[in-house]
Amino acid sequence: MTNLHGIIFAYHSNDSLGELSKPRNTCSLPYGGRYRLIDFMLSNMVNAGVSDIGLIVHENYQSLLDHVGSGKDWDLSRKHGGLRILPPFSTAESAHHTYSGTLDALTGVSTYLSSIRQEHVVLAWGDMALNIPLSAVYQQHVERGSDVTMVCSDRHYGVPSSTQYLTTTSDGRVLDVLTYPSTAPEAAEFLSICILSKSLLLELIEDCATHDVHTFTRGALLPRLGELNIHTYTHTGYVARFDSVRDYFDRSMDLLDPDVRRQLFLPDSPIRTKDRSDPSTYYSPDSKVTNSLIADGCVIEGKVENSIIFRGVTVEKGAHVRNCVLMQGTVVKAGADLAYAIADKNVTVETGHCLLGNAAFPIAIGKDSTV
């Protein structure tokens, strides 16, 4: 698909994720044993034939840069086009203030947007896990002659106070945008993905910048619902959104359901990630593992139940891990007992220690901690 350019918003760290977002941008949050959240939107775009992608960053993005690198693992390392990291250096002012909204972020990279060669642009956040056929979204956009196509879901996944909703006609034309209500309305949930022409995007950026408008959906699209032809595309697959530590835990546990994995990891639409050459995981004769996802490079000598185990994790003899998410490099020493815990990268749980959370309030252990 050579006529579609990708823009991914990756400038935000969600404070509600607590210890999990302190060392990183939310888009680089590890998920599913071997992935980062950014992998899903990057892969969605590449699977749809998008070969030029701009990644808008601002603060706390070193972990994200370390992960995506040149874009080679997504076939985006190219002499012309490919993956471009877009820090806020287009103006002196934009480099020193946090973006007030997506339109503010787009204004900060407007010079880049003016130079792209494709006719249409797909705008998306990189902090959700979903596998969406963007080629089908684009095809519908062209066939209907839409000015803007907004991707939504009939199911509700996000926290209402952090989510936007769309009311539509029977044929999918957007009538209203409901922003951050206290309770979820009877409307489609907007998945923060939309397609529009480059010329319209630049026109909106210019007009809104002169009127001090910073948000794309509320500030640019909502006042123009009557004059623009805006339609929805309904995504029917699974979506993981992350608005709290509890959300991260629950969405990770969702992956233990084979049906959820089938919706996220499609054979014809693979989710790519940074390549690592890890050895196979070692399971000692005394180990016991049930209903868990365990990545390569681990050493499992204890007991693991209903858990997501990332690369390079060690569970020593006599240790018991249940209903946990253990990120890369975590070591659970002999005799330790963990339940309903999320251990960030390189956490060490000392011998004999007991950490017991519960399903409603899982424990989050910060990166590089020893407990």
Second form
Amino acid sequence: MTNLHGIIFAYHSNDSLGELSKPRNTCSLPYGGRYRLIDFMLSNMVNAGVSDIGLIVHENYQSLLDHVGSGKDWDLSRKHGGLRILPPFSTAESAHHTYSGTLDALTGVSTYLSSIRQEHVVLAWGDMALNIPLSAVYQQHVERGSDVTMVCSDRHYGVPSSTQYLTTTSDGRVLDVLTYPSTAPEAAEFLSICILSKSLLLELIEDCATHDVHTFTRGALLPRLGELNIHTYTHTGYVARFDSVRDYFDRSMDLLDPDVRRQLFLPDSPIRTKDRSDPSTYYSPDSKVTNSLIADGCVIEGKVENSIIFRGVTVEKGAHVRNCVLMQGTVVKAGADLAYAIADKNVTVETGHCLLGNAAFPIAIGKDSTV
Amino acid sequence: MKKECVAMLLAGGQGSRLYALTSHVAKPAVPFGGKYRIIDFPLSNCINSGIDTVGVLTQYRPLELNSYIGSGQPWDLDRSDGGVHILPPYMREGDQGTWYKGTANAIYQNIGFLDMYDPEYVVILSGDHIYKMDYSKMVAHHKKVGAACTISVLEVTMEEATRFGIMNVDAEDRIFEFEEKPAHPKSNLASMGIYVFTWSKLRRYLIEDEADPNSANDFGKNIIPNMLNAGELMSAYRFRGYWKDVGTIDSLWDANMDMLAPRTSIDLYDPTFPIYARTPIRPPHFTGPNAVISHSLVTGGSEVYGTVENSVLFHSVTVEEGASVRYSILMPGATVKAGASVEYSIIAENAVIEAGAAVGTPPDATDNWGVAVVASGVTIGEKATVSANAMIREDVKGGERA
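Please move on to the form predicted in complex with the partner chain, as the form predicted alone is already shown.
Following is the full complex, with the preceding chain placed first.
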């Protein structure tokens, strides 16, 4: 068992995701045919041997709770430790307004943090898709004797105005943190994943709370770049970050590239998700499917091209689906025609209807709606 | 704690007529229908029938079966009271203990297990049948007629009746005679190998049967005839619906193909009676830019770049560009490389069909035609040929004919 404890921030609803963020917290956004975004960070931690994980939630977390349940699909339903859901403590001031920053969120669950039985803590967001070897990050952290290890990427994936960047010395010591610049700087993109010791974390929380500092990277780490030993770890694999409906669409289409799938779905570090006991997907004699990622439990009788099809989707005979993302339980009836559309869960597209978006403006159809 | 009804699933048979497919696993653990193993059907039937206590009697190569069943969690059979229990033969004080000598002896050796739950009724099931059945209806029938034993029967054609155990019944479906594979059947009611017994009665007959040194300790050969001879009330319960014994290569292939026609077999998509399975963690399957898939089942983790028709693909299967798979079953992890052709075949787990190889042929009128089988982990070399009806247990070198 590793001496690392996981904390996942899952309190954020990203309004820029429009229809897709209405029924849920960004962490429970469906992605990749059968996953929710939270599955990636939960699995990354479990694959690194982390056995105790706290999930910090605030509002709109019903669908997230439905999804993670007791944590058994991640082997996190344990007698000691395992998965712990951390809603705001009801009498705290923080219960009435959303957290104003990660440090505010950590302060809201500080009693939980002080009871952590591991020596180190990994802090991460649950709203991106990546497969990162956290055990390697942890190993580097310990071997270098760093106070804080910040994970960054060798490529740029995020929108600059909502991304942080790190400039470093040649040996990886962090010199500066650039927060939300208007254009992407010549610096490594910070993936908002940090490892530090429990004692340093508690110290920072205590100090920041008394100085009314609410942000972790900007408020707690940036002023201490001189006194603390802060290094980066560079992740080289694919990362999907989501800031708009268009982002969601593009990052979904990325999965049709075998190279992207190879970086996300590694056989030795699988991404786990809630099990639904679906049968296999049936392709009828009339079906015609090309270049698509298709989950179990679907019945495909129509034509599907360049699409991501989630579990339990029906595409009837004569329907045509191209460049689409159809989430769980979508029914596309005979003769319907969909292009560049994202159908949220349980959408029904009636016979003969035509919904044509384009690559720049994919259409998002709200959960449970009928077209 | 006392249970009204406990199911005992006979899963110890070798399944020798599945040849290479059961050389490493017990028959109930053989993959079936894209997502399942055979045992998922009786286990799911149990939980869908409200039976939460199931004993699984294992004997032949149980390792894979045991780890598959595990805590019983995929079937909701992980219970603090009851749940699924693996029951292998065990040693006893004094005598040495024995293997299970027959189906009845397997239950006899577990009288202690059944006594723990002190059930009113025991349901005896086999691990080699594909069907959906609500056992609670059969138990209700058993209670209503006050039978000592109820046997589930299927109406078959008189021609088929010669291959089954046949129940001859009176006007009220009370069984007065049992004939095993009769040359001239008197009825068309075939036993499905599913029994409900009143436990107190069965317990007595099991003990008497064990004391008989000439007995084969088998339900069909001994227990049922003994109960009939003693004048016990034996009732036939007529089952309507899909049921298939998958004990042979041909019937296993047939039943897999049946899953492609849910209207005439089992509807695996029916949410009111789901079949549960332990599912490996795999991403969705990918259908390549030039793939052609028709009338087939495809499962998570697979990558299809070639042509797949009338076939059942399990998880993590690869069909490369230019390869074709027709009327075949590709079990988990099977790979068919570029330009290879697989027809009327069963390719077992992790077997590899190298580029340009040809496995199986379409049916011809000859008597020795049959489905070709490639055993698990076997490699068929480049441009090698495997003829129809072949049973390939070892690697075939490139260019060779087997």
